[in-house]
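In the form predicted alone, a lone chain appears below as structure tokens.
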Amino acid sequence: MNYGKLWKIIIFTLLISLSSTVLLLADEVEDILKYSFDSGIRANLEGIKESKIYTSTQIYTFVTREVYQEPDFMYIEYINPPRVRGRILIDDGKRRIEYIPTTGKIRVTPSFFSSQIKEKREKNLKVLLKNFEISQLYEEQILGRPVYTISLSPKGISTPLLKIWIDKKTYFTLRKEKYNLNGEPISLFYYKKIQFNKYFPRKRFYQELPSLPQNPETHPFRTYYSLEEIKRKINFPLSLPEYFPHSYVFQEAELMGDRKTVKLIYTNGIDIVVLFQRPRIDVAMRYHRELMFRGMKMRFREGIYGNTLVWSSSGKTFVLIGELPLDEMLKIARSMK
């Protein structure tokens, strides 16, 4: 037997196998991400999703039933934990209706599939592609469906901040894991069950809601401003941070309902950090701890959707919210000018 020829055949077979399971061009991987981040829907499906949020002391778990129908319909019903059970969200491409059973209230906001929100997602994707190295890890299956497995790491850092499992046929995200720079989990979600090509008449989902009021409380689109525009709309000097971590860039500013509070939004393409400021007031805050930093009294709270740091300086009150550790938040506070 010609063993040399046999080994050549084996190696050639392995190379073909590997090339079919791993290697995609960078542009192809970016296109996959773009399709998956697109707010449109390319499938009719029903699934049970489990989401977990990690803090230093606790893991919060949520279970939802979700229905998506192309091109722009979404229904989400909370199953667990008991405190949110029965909460319902319906988005029909024109408006988003949210029902909160504990209060019996219905809130109506602009659709997640609106052109304005799609434009914001596209801007975020551009920032993400600039700040992160994107790599395809390997092929696998989730719930019997072939998926692309994609990892995003900050440029110059090997630790991934995000891993995404994307269905090959529909570009629907079936699993997502998010980490901090120490490799510790921040959040994840995955579908425990999912069935594609499932269609429901949309009207049946509205039967889960109480009767809609004649004039439900409607929240219009917010108006976003550049830094120069927001400076002209307030009557106090705007303070800006000279430091932000992990390639965050300024995204937009809002003027809040009282017309005295400015909301500055920063993003690195994956996360956002929000900085509120206004003329000095007392901010009510529960379950926090107090600390002193450079002669300033501050309050810090770790929460399910990020950390919060509150302080007052130079006649203004600041509230910083985001998925950042305390030391990074203190650096931002120290850099305010």
Contents of the next structure:
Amino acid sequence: MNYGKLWKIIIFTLLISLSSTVLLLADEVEDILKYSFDSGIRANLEGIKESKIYTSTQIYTFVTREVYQEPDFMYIEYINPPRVRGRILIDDGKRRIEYIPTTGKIRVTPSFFSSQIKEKREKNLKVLLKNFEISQLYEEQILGRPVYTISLSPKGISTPLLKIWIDKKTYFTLRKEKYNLNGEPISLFYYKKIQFNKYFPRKRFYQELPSLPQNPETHPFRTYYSLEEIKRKINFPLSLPEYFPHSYVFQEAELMGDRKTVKLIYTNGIDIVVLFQRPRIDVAMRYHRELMFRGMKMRFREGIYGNTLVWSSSGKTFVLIGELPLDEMLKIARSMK
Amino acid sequence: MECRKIRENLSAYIDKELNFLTRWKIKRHINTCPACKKEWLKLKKIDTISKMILLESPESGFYQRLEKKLPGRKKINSRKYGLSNLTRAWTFTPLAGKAFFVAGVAALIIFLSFIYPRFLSPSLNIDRFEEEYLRSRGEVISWVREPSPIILIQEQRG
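Having seen the form predicted alone, can you show the form predicted together with its partner chain?
Next comes the full complex, this chain leading.
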């Protein structure tokens, strides 16, 4: 027997099996993410969740009691901080009800699980898969349950922007950590306590709410447009940025209630950046700092969930909001055509 | 006050055109100075007579005769045509006045349609934009079942 030939066959077979394993693993990670991304709920559970949002000056902590029931029911009640205690969010797959006890206000919006919003998320997932390297990290357990640990890093950059811990059995996200490109935390959430297989009659949660008003403030489904469609809907020339940070793509456009303000949404799969524009108007703003950039007076402020930049030029007012540093926001503003 | 100054102001005093203090000084002077009082009574008589003449109405048919003598003036019977006061005013307004009025209305329309909304319209609050941003964020990013965007906005305001 020719041993040289045999070695070649063995090495070739090993290479084939190794690459197919890698491919299978890659597929598996994507599938895990897809299942987790899907808006449906595959578990009946009750948990206490702690969420932290980091800004340059402060850390905001929220504690919520959450109940999820298959296939499309969720109940979130705010426990802490005291200022938001008692606020309730119920989503029953048809509508989302938000109740604020201090004002007694009830807001009704389309469900998180509605087909329109689900479709939006599917589009977003495609962008995410295109823009990020998804890798499965070490085996781990959270609150005694085995989890998939998945890390998402922008292609060509090793710093992970997102780490998620997904329950192996139910694909429920048990922990999430989000970072900026410098590796600094932006936000995280985790469950302090969680109990699976807990069933609740849905009616019970509605008892926590005061009786719904006859005509609650209902927000209908929005209409989403492409760039070409939105241009035809408005009576002023639409300005578009020539620059956007890598991996961000245009997702959709909306026309706000006044029919004069256009909202352009860009996403990289993890975050969104929204660019508003309308004929010149004064925008009332507090706690901001003013800056001059290329002869334009701009206002900038840091918010809990992103930074805001406001400026006016060519008879129009622009508002840019997103989790982007100021220099990136200025680059976008400069590139407006 | 000297008599000369008093007499200069007597006419204005009769027409009640002077301030309270001057009137009081003149009145006091008239009561003490017979010469000025005589002058005041004379002027007052003239004033009364002139008012009587002006108040007397013209003899009948005066305005008809006057109208006939005015050149190029068309007689419009408002009752016959059922015209309102505004239409009558418009009819009698000279051409330059009409042009001025039309230009004014056009300028107002332009101001309200273009200048006001663009430069002087009421302001919008930034919270409205941030609320819109958070709403889209909640819809797009699925596993971010984080605190409700609306609550966060209010937390930020607090």
